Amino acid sequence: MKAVVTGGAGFIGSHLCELLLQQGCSVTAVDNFETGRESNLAPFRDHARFSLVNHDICEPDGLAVSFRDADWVFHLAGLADIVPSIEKPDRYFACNVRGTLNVLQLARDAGVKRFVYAASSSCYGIPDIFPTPETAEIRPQYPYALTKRMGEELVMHWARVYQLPALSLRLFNVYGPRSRTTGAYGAVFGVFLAQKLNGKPYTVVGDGEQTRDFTFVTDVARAFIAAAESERVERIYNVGSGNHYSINRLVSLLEGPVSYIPKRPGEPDCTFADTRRIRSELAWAPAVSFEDGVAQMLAAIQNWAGAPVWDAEGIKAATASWFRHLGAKS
C-alpha cells in the first residue's frame, strides 16, 4: 500500500506519516515547510518506505510523479489560524483552496482508492446544537475557517462528479507532541506550556469557563486511517475526543497562576463534537483521556524550550486585526 500525505512534516501529518509506517504502508510526504519542521520527521526520517517530497502544493507541475501509483492520498497541507488568515486572505485562499484543487486533481489522475481531507471544526462558527453533528448550520466566522470549508466543498465535489472516493474529516481541537512551537500567536496549549517553562502566569481568555473538545494527535491520526480503511464515499465525519473541557480545567492540570484577559469576538463558547456517524459508520473512537493526553504534553514540554512567550500586552497586540474586523459581529 502507497500513501500520500501532504503537509507531512506538520504536526497531525507527521503522526499520520508515523502510524502508516507501523501499519506496514510505503509513505511519500509533501511539504514545502513553510509550516512543517524536520524534526518532526525524526522517528522515522530514515525508514526504508518513507520518502520526503519538498514541494508546494500551490505549484503542482512536478508533483505527478509523487503521485503516481498511490493507493490512498491524505490532504494534510494548509495554513492555519485566525489572525494571519484576516491580515493575508488571499494568501490563505491561494493554499487552501487552490491548493486542495491541485492534490485533487494529482489524485484523480493518479486514479487513487481513497482520499481524505483534513477539514475544520472552525466552520461551524458559533453552533446553536451541542454535542454539534455534522448537519448543524456553516457558519464560519473568519478566512481560515472559510477557505477551509471551501476546500472540503471541492472535494465532495470531486466525489460527486468525477466518482473521486473521498472522505473529509472535521478535526476538533487536535493537540499533542509536535505541535507548533514557534510563529503566529495561536493553540492554546503552545501558549500555555511555553507560559510554564518560563514561570509565566496562564493568559485565559474570559473566564475561563469556555470549554473545547481537545482531541488527542494520536486519536486523529487512527481516524484518517479508518477513513481510508472504509468504503464509505463522499461522507463527512466529526472527529472529536467524546467530550469538552474548560480552560480553567487545562489550567488545573498544567498548574500555575493565571491572568484573565479580554473575551474574542468570533470565538465559541463550547466546541463539542457529535461523533455517533464516525463511530458507527467507521468503527472510530477516541482511546487516549484529556489527562492522559496533558501529561503526554507535560512530559514533552521542553519542546517548547524556544518557543514565544506571550503576555497580556503582547496578545493584545497580535491579535488587534482580530478585534478591529470581527469586534463588530460580537
The other form holds:
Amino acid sequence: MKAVVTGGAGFIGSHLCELLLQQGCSVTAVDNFETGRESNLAPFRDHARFSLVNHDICEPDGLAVSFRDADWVFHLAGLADIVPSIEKPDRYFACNVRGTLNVLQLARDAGVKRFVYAASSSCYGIPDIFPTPETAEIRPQYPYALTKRMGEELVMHWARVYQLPALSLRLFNVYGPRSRTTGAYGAVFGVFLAQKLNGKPYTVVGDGEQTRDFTFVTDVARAFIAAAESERVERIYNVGSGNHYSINRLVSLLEGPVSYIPKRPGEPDCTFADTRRIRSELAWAPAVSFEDGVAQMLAAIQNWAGAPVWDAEGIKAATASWFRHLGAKS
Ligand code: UDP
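Please give the corresponding structure for the form predicted in complex with uridine-5'-diphosphate, as opposed to the form predicted on its own shown earlier.
Then the entire complex follows, led off by the chain already shown.
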C-alpha cells in the first residue's frame, strides 16, 4: 500500500507514519512545518519507504504528483488550539476548511481507495449524553471546533457526491509522546509536564473534577489504519479510550503541588466517547491504559525541557480573548 499522510510531521501524523511503515506501507508525509517538527520524524526519517514533501495544503499547486498512485490518504494536516482560532478565525478557515477541500480534490483526482479524516470531538461542544454517540447534536463552541466540523462535512459530502471512499474519525483528547512542547497555551499534558520539570504547581482548572476521555496516540494511529482497511464508506466514528479521567486523577498520577485557576467558558465538564460503533464496525479497541500512558509520558518528560512554563498569571493573559468572547454569553 502507498499512503499519503498530510500533517505527517505532526504529533498524531508522525505516529501514524511510523505504524504504516512498520506494517510495510510506503509513506509520503506532506507537511508545511508550521506546527509539525523534523524531530517527530527522526525515528523513521531515513526509512527506505518514507518520503517527505514540504508543502502547504493551502497551496495545492504542485502537490498532485505526491498523491499519484496513492492507495490511502490520511488527512491530519490542520491548525489546532482554541485561543489562536478565536483570534485568527480566517487562518483556521483557510487551513481546516479550504485546505481539506484541496486535499479531497487531490485524493479524488488520484482515485484513492480510502480517505480518512482526522475530525475532532470538539464538535459535540457541551453534550447532553454521556458516553456521547456519533449521533449527538453538533455544537461547536469556537472557530477551531467549527472549522474541523466543516472539514468533516466536506469529507462526507465528497463521499456522497463523488463516491470518494471516505471515513471520519472524531478524536477525543489525544495524548502521548511528541505532543506539542512549544507555542500557544494548549493541551493539558504539555502544560503539566513542563510545570513538573520546573518544580511549579499544576494549574488545575476549576475544582479538577472535570473529566476527559484521554486517548493514547498509538491507539489513535491504529484506529486510522483500521479505518483504511475497512470496507465501510461515508461513516463517522468516535475514537476514545472507553473511559474518562478527572484532572485530579491525572495530578495524583503525576504527583506534585497544585494551584487552582478559573473554569473556562464553553468547556465541557466531561468528554467521554461512546465507542460502540468503532468497536463493532472496525473491530478496533484501545490497548493502552491511562496509567500506562501517563507512565510513558513521564518517561519522555525531558521532551518538555524547553517548553513554556505556564502559571496562573500567564494563563490569564493568554486566555483573555477566550474569556472575553466565549464568556460573553454565560
Ligand atoms: N486543564 C487544566 N489546567 C490547564 C489546562 C487544562 O486543569 O492548565 C484541564 C481542562 O480544564 C480540561 C482538561 O485539562 O478539563 C483538558 O484540557 P485541554 O485544553 O487539554 O483539552 P480540552 O479542554 O480541549 O478537552
